[in-house]
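There is one chain below, alone, in structure tokens, taken in the form predicted on its own.
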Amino acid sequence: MSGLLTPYKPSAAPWDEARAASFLRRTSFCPSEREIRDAVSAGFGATLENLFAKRDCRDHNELDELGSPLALRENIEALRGWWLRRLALTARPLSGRLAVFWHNHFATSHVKVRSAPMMLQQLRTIERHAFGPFEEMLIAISRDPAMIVWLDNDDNVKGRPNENYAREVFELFSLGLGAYAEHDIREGARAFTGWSQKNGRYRFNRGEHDYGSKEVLGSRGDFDGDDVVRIAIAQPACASFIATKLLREFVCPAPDTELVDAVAEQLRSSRFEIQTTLRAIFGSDMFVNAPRDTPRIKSPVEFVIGVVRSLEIDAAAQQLSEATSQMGQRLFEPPSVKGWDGHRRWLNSATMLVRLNGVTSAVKSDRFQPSRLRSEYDLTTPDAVDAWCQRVTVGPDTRIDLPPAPDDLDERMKDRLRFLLSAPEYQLA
């Protein structure tokens, strides 16, 4: 393993709150004291191994079953406000983070596709694939009806490829720009065509598909669509890219080549089991101790989600919904195949008055109960509801000096959220 994933000690480096809180929030999103006292309790080992458990809530659970029915009554706006209430309330909050991050990789939008149901159905498949093998999750992508539509591969056909499809299975899904060539584009849509959907379901019209040979990224033989997916997945380029998006989204915007080159040789030798590979980066001394220079900025949902599950309110999926559209996020509609750009383009001068606002509305909100939260976390003096402010929201190692606030313990804590939820530090991740 690369010096640069040796495993993290705690014999070395005390596994202590701040740390606790630092690791949940970049791993997870912003997190309650609940989850940071029970991260400190439980020990690094079990905190880490916590993020890849399997089982989930019961309240979560309870609303998963939700999904299809909403679906069902093409009401996408509802299906957005669902599937934030369940990263709400998920006690599996890496896998949420996952979704949406693959959600943004395999860029899909209802815009074109319209159809709720095949949404639904395309973010359960990246949520049954999110952790890996990253060749089975591609390959079930590019069988995915919505990924069908989206890409026009229902007019792929023997004698006319359409080449939308295998351009962004190179170019966006496993190797960046520079990789390949226009040959294999043309090359690859021969192997993609026949791949169809029908109501919904995947379809394999084998009249319509193109049984020749086909010369793909120097590779020569009868390919089809799976064939060009693990044709890519083997290309060195393809694990330098991965490596670079699941760092930018969990360690740094711009991470630099010699930490990119030592998570690709992780994913190559892990076969891209990404559960292997987000638990070497999580459990390195890398990321739990060095200090980031470069943070990146949240995504509006992981803002939102951070603030409702951090300060404990029990929000409704509407506002949620809201929220995270109002500050230009609004899932199952990427603006392109691209996904979101992110990073600094979250931040302007109308979305960060969103946030501004939205933050002044949650910590108003009936929905945010103070005195149940001073009662249950024993928060009885001053300095202890200002600790733990800090602690649910920038941490408790970020220097921040707070202005003056009322002694009602319960305003003054609804007044310094209202400041910490608004500072640059708390747009961070």
Given for the second form:
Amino acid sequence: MSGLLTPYKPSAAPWDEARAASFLRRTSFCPSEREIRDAVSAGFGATLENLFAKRDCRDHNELDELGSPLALRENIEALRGWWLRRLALTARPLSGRLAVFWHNHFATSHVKVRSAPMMLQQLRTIERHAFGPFEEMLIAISRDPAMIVWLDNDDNVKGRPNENYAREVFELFSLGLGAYAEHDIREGARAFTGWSQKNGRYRFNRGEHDYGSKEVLGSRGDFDGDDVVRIAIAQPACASFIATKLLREFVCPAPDTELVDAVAEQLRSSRFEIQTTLRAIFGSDMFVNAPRDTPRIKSPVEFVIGVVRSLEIDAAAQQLSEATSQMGQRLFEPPSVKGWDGHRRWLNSATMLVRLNGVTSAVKSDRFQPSRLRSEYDLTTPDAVDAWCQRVTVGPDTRIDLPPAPDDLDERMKDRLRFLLSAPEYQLA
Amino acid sequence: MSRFSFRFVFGAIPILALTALSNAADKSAAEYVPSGAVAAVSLHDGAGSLERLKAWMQRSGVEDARLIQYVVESPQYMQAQIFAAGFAASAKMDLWQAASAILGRDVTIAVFPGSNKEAEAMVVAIASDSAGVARLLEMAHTLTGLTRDGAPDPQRSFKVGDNVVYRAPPKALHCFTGDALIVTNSERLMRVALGSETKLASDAAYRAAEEAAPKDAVVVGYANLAALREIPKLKAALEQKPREPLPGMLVGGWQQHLRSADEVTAWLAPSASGLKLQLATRGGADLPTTHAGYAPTDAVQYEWRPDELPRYLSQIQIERDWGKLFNEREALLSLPAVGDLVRFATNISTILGGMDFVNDVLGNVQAPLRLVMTRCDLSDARVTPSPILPGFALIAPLRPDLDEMFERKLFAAAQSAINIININGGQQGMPSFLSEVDRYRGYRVLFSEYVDPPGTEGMETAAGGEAFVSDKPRGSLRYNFAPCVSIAERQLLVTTSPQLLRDLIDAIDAHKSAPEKASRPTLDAVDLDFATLADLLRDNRAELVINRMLQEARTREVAEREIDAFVELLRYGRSLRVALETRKDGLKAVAELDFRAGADK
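Mind sharing the form predicted in complex with its partner chain? What's above is the form predicted on its own.
Below is the whole assembly, all chains and molecules, this chain first.
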């Protein structure tokens, strides 16, 4: 294992409240007080393993069952709210983060697909493969009906290949610009001919598939789509491409080459097992003990879900959907095949105002219950309230000058949270 | 299900006789309240009503209903109940006795125009158990420090004659004199109440309200509309022309009446199996000639009743002369609303193809327009829609002089409208309607149905292949909507389901007579059948639970409990009818709520 991914040892730097809060903020959404306390008492090893737990909580699972009926209503707005509610309730927040991450990676929009059931099916595929080998995920996505509609693979037939899907497999899904040639796209498109869908089911149309020999990225053979995916993933550029994207999501917006190489090596050695790679990143001293100086700007989903999870607000699906959409991230409707640009693009004068207004509404809402939180976490003094507010927002280790606040503890909590959630530090992950 | 009888025997007290009595023990609450209230409400025999309510709750089982239990078991309710029960117990009473003692024989609430734009209010309750109320007050005074060592705190009390008036924060004053508990926010009103000035019981408006009410009325009230119209917000609301065409046409006539009426009287009384509430305006001018559309002269009376329809749910009846209203639009509506109305008429004319909406449709229909809703029977449906909508039917009587050509044009227009819906749906990838002209019981009908109902195999699989609880595939909202048209016995029928169209034709055909001219005031009405509403909600239980889970952030268990409790409570109701009569001398609104003896399961 590379020196950059040397495992973190709690004996050298204690696993305390500050480290636990910072770790959870970066691996999941903003944690609640309960999650921080549980992480500290469970210890680092158990906390790391919990990120990859297989089972979710009852509330989440109950909600999960509603996906299918909602999709059949063809109400994408309701489905968006449902997804966000699941993110707010899940006991597996890393799984939720990864689903949004891969949704952005394989950006597919309902605006063109126009089928909520197909969009749900793609989300299910992403969730099923989010931690698994990347090859399996890319093969599954290549057969995904929503993706087939989105990138016009229905029109990709023998003799008249449509290059849209093959181009994105190389450019956006596996290799990145510059690691392939136009010839590879043309030949790759031939391999995907006949991969179509009917009524939301993948269908291989033999009559329209080109069974001839193709030359893709230096290899020659009677390739089909699965072969092209395997050939692309075997390219050296693929590991670096995926490593960079994972690091941008979880570590810093511009990872240095050394770190990318270390994670790429980890990916290759684990046969592109995402779970193994993430475990190595999250378990490293670099991640736990010495976070990078250049943090990322939280996406609207991270921001909104973070607020409701950390403040333990039971927000309605529609509210979550409206808030994230107004901040510039409409799930199931990324702006283009490239997905959302993210980071600095998330903030401008308009979206920042929406974030500030959202914070005020959340704290003033009846669904935020300061008295219950004070009682549950024994916050009986102004100092305890201040410390709690800081712990569940920017973290106890962040230096921030707090302005004067009311003496009434509930009002003080609201006032402090309004300030901290609006602070630049909270916009960063 | 046997009907539960609400036959109360109320001893209404003749006001005129009461005013002549000088004995304080027999005085009514209105004889304490000062004259000149802008609005007043009296609750007669509150203690008796409470007893009857308690008896009904026990007998009907409603106190065991889940929604009631849900409220009763909530921590907030339990805290309040423990406090109130403790308080009552210290006065040697239980909670019901305490409430009965305070509500007593008679309660009057009155509002007065106060100084500094703040309304003044007074509540007077004639206790049925003076000693009990005195004990309760004594407890309250001791607990709140209004009395010290048994004597009134001079800082927080003053005397009017022999009566002690207590001042409790922030502005409330109260006094218990004889058997009357007087509470007000105005020292002036309190002094008048305890003095010998003229009282509310002598006011002509109050007396008229009492006289207009039936003898067994539980609640009687009145409001001085002329005085209320001086409130700037109310004045603006009444004088402003509606900004939306539809609300303007629906309520514009009532608004016009309220602009000139002198007062409104109201009463609530038990009926044979429920409650009846009536509100009526008095005085005021007749509708101006520019508002003739609100009082149609050609309204007809139907022979058949909508509750004869299978699975009847609700009916809304509106009586307007739509053609006249369209012509009077500039006088009735604000400028933007007029623009919206004209645009709407133009668009509908386009959709209808060969028919002009204003001349051919509005000009040929008579009043009343009826919207009937029934629950759909989906036992033979290939796909269970989700949600399951009720079937809607619009029924309009047509002028008697219309010829065959009108019917032909109507069917052509209906087909044109369905084609436009199909073009629009096709652009959005939705399935299209297949329309068919046929005959049913000799009447020409246009049916439509989806060629390929949504919710087919592919969609089911695409959604993840998770099975529904139903044994049939589920379709989306669109499936439960298939426009149909017919004319039967001079009645234009437009429905959203072929089944409802057939049911309507069956009902009309059974009477076999065209509607006759109505000889009654203009009547707008809403009727609702609670049992069918409960069935409809039960049909859509899964949808409602999903909505509560997503929108109210409930767990499945809580969402299901809430929906089930609400549906169960509905089953204690039988029907609701709200009718609004527009007469030359004013408006009369009557609401009748009928209950069942117990919930149908």
